[in-house]
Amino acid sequence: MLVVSATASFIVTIDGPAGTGKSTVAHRLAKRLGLEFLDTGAMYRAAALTALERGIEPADGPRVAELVRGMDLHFDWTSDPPELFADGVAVGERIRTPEVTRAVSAVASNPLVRAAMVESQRLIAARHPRLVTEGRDQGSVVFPDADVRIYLDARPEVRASRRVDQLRVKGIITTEAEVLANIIERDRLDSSRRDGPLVCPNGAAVVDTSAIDIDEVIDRLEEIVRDRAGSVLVSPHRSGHRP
């Protein structure tokens, strides 16, 4: 196990399309490294949820951006997984409904909304500078100087099949064809927007998760972080940490 020196600021960014297992991987990697985990997709989802609840059209960029700027979005990192609060209320699973998933692309494609989110994410990092952060633009736009940048990818068919399994666990039955079409459309929207498109950040380590399971992905990422982080990472022995 690796531990990041308690005093150092240290940011690992993980970007990539939906269905690569990014959230799970980022969450578990953060735990291994003793860092906090920032789920920026959850922040966009919370904005979409709040817009829907307040009767604001998700595609109405100026109004959603105003909403985001006035919103208190913060994580409670003492719970596991970290709990996101929007204006003091835990958003929980309400940000994962099909209705929010449909609305969030329109919210995330607006430059005004993205600017407000980027600001909010940098503010979080200023207060919590030891992070594994996960999203679409973390290594390319929000933290281009991050200590380690990673891009996770997987074939669309593999991502669709994983999503079908996840939905089945939640009791939602869909066909692989339907989920695949949805994934391809989201990839298109995420990659083609002008502002903060999904791209592989400069200097990022690319890991294709199509043929490897989640434990192997995490081992691989830990190895990449160890190789790139150099002296910021100290051994548990040297840091006095006990696993």
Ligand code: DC
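Here, rigid core means the biggest group of C-alpha atoms that superpose within 1.5 Å across both forms. Because the structure is a prediction, the values reported are computed rather than measured. Residue numbers count along the first chain shown, from 1. First, how it differs from the form predicted on its own.
Superposed on the core, the two forms differ at residue 54: its CA moves 2 Å or more between the two forms.
Form predicted together with ligand DC done; form predicted on its own now:
Since only the chain itself is given, any partners or molecules it might have are not part of what comes next.
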């Protein structure tokens, strides 16, 4: 392994469009490197869930942003995958319901909400500064000075095919044409939004996953981290405590 103090701060960001496998890759890479995995998508989903439960319209940016600023969002990294808690309650699979899925886009696209969530993510990193974090603005906005910045990409048709397979496993049948259209529109919206647009962060290593499987992706990302980490040791570390 690399060599340095196990207490050193070390952050790896993984950005990229929908369907590139960022969450799965980030989770597995974190385990391999002995870091903690910050699932930012789950945080936005938790905000959407809480808004729905409290009768707040997901598109009401000011109210949802106020909600996020007042929420205690933290992870229990002793669980695998990490368990997200919102105000002391594990959100579990409730953040994966169709209702939350429909609401999360309006929540995550609002500039006021994103600003509040950036604060929450940075607070977690201040308390747990050894992270692999994934999203669409992690290396460009949230942690622009991260030790290692990575941008995952893949051709839209490949991402569509993967998404169809994922949905099929869950018993949801759709067509690649429909999913591809949604991905292309999602890319357009993510890349053109004013606040935290999807961009390749400065200095990021770009990895195209179109023609390689998940194990090869993890191997490639570990090589990148080792090459760019200098003297920083990514040693096994599980704090077990919550922010």
